[in-house]
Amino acid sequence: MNAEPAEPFREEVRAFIAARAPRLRHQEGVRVPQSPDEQREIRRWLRELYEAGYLGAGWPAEWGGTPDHHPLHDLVLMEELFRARAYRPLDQVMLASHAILAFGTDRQKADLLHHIRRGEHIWCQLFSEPDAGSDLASLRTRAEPKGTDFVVTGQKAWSTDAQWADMGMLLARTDPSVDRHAGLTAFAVPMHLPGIEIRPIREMTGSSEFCEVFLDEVRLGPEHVLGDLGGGWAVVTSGLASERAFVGANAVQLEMMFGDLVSLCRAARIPDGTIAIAHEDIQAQLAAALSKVEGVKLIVRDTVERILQNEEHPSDGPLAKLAYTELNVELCELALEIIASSISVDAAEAEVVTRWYENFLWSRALTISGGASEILRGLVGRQLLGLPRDS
């Protein structure tokens, strides 16, 4: 990976970072605001990150892009980002901004692409169903013909953000004569339409980042149609396939998990009074969680360079998704083993132990979001190792 370009804009959004980020305490997979001025806070900081050109600097030009942006450039924002723990911005947003710029019509990019860029538009996604999970293209919600307009009823679950999302990008079948992927289509939905009820789920963590949505026959115009009608399932994946090119930033937050679990070996104490660190067992487990964090890196980094080239296999993402999250539990797990076997922590470590508490609660979350993981096996199984699909 050439790093030539890299290193003088990490210096620039290192320092872009630590003067205008919000001063917010980030919880690990909460990111909805916890009060109207929280919510500002983040709507500032969006939109301060596209008008600086760290966000959207890879759209078209005519839409707010930057001619010279370099793709490695999105990467090295992420890691940042990650290293300051500063808010992230969220994946809906940006997969929500690559659809309407890939199917959306010249008057839609120009309704909602300079929302988002102000950080007034936040967006969530409507494709989930309580009996169609990763399986989108069995979802029931229907979008009926009724004139020019369409009439949009059913359920949708595992919202995130839905409760303080401005736009969400809904998948509903259009043609039920059709099979499965044929007869679904794309609409851009404003979030306080008639019919529209949320529900947040209030989740172990303590937070509800996930709603489910009811649509009692939510009218939508011509309008709201993203792409071409019964197309809605080329739109879904070619903005799922967006989140790719922030693969690598996943390397930087486990090294920094693997940090924290040195922090906290040397902060604990076992029943014989001596720091958990000093004894050859958890050195051990200590070395072997670090070989593992190299071993995902260089999966992540080998992703990465082939994304950059334009050589991506499409099993590169699923593979380093699932090397990613699957490792993540396991440090998690570590970590609260020796927390559990621990008659005390350092009180300069109370932030570190937190930390640990808050990661596990999310970790098993992140092995189901994006794709879980067992879909994700059949995936690499099929793509990358020419398994039968019924095996």
Given for the second form:
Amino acid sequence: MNAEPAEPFREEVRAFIAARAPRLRHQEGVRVPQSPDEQREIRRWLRELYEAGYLGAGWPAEWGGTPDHHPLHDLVLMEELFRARAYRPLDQVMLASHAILAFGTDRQKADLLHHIRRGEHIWCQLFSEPDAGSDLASLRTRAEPKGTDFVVTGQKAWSTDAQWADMGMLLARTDPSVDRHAGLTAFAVPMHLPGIEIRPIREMTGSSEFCEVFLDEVRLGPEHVLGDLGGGWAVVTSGLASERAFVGANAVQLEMMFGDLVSLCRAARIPDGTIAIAHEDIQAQLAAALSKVEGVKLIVRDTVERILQNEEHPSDGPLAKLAYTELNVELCELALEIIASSISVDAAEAEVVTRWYENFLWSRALTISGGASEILRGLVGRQLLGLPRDS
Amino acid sequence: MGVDWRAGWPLLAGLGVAGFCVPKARGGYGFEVAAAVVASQELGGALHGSPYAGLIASVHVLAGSDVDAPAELVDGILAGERVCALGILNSAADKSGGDGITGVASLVDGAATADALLLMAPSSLDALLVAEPKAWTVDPILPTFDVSRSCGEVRLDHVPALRCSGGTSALPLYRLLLAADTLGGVERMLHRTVSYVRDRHAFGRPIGAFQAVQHRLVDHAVRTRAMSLGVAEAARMLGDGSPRAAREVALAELAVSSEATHVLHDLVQLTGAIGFTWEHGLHHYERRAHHNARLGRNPRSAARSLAGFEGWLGRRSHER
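What I would like now is the form predicted in complex with the partner chain, since the data block earlier showed the form predicted alone; can you produce it?
So here's everything in the complex, that chain up top.
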């Protein structure tokens, strides 16, 4: 890939992360701060990333962007955050800023963007519902017009970060009488408003990444509407396409996981006392895994190159995500199989075992969220292969 | 397909397909591995009868060797009038003393009709040219599985041979082209199956609308894309003379040899009973993919090779 022009930038980013990233205990899949101290540190870190021009550089100059920004730098930043296992800004922060930039009024831009840049506004998404996940457009939360205001009632689910978010991007139904997409409107919602109740959900990983959010007659004004009335679908889907080059960071993630797999095989002792990697069958499994890892890395890099050249096909992103998340599950299953066949793991690599257990459980979040594999297969089938819709 | 391929070969050779890995000074294009890979994919997709992988690898050695290979042989190969097949001598029979070579090469594609034979010695980078047709005997490999090409076991008994050096890229090139041949077939069959499921109706709609069909085809498309990018990447590195080329070739070989027959065999299932017929022809690609894996790399040998490159073998020496 055209990595060379980015090399000095990469060095700079690496040094910045080493010096400034908060030192949090890294647990795969856990992103929510575990204490007020961690929360302060994360906000400080986000502010510094914006101040240094590593985040938000692609914004218009009047809102703090850098005119000569290169999208490749977004990718380099994300790759290095992965490599350092440092805290990374979540999709919803990017989603919110893009939605505000693309659909917000000048007043909303002036009111909201600087809070994001200063780490003062953490955003969450209020999209999914208990009965509307993959089929998001079937959502039932109502935002009933009352004069120029709206009264919102409903239940949201799977909202990452809602328990400490300052703002939420809400998708609600403002008009039940029209086409299900056309009846939806997006809102920027301060999370402290009366009528909002947040309950963290404990997941199978043991941590609480997601929340249920109950909205009980929450009163919103016209200043909270993001984009057009009835134009909510365009707002949330355009945002989801932002920072598309970030998909490239998954190549780094796969590289690191494969490194962990080899470390595990060098440290895992099977019952006869030998290490796993000394066995030909394990080497064959590792080789098969490596060939798949390299294949998906090529898919991801190929996708990034097309994105950077503005030549991507609509199916490229979904295909890369499908390939990456499914291989992720496969690698985790292989790691657990190797751990299961061992009686002990050398103490120096105990951390690797922990990481595999966390990764294994977390891997299912990745094949379900942000487009479940089954939805993505349908999408790629239609868009890439031209197969008919199943209806 | 099959035996008649030589009649049309001078025409294809006239387009330059035989010269992609021959130095310009000898009338070729240099070392255009990526172009040879594309040609191999197309020939694989067409079930062409030529031993293209072996031909390209051997003419690459002949034309690049510091020993003067017979000029008219190289010229003849470039013109499509002569054919050189490539074989790998069985290790037990690697004898090449002063009185010629005596030995066996078990799997040689196109040996029965070739005009010359280049034999790679497994333990060294040297190659031995046998330029005298009929100097070797060929026993067909039975049972015959791939019917699109002919393959045989070659026996040599005190046959005079010319030692050629400079064959470092010959085997990776040979194997990569075999993988490309398989890939070309998989790509063509995937495309054909996708068209088929769009047209074929059952229960009142195209069968491609059923998720049971659609999702598997998408998974095969993802696998095929990974294979295709892997083969292209290996070609690029081999062409550039990258020190990582051999590893990259092994990765491509592993991906193709372990996925291709699986994908093809499932395409038969997705095509239904018509896919099971001789005439539909999917089976030809399965047969050919299997045979390519036997000639070049199979998952087991590719994995052994990778284990060496990755340093998993401990103190034991790596195979190249």
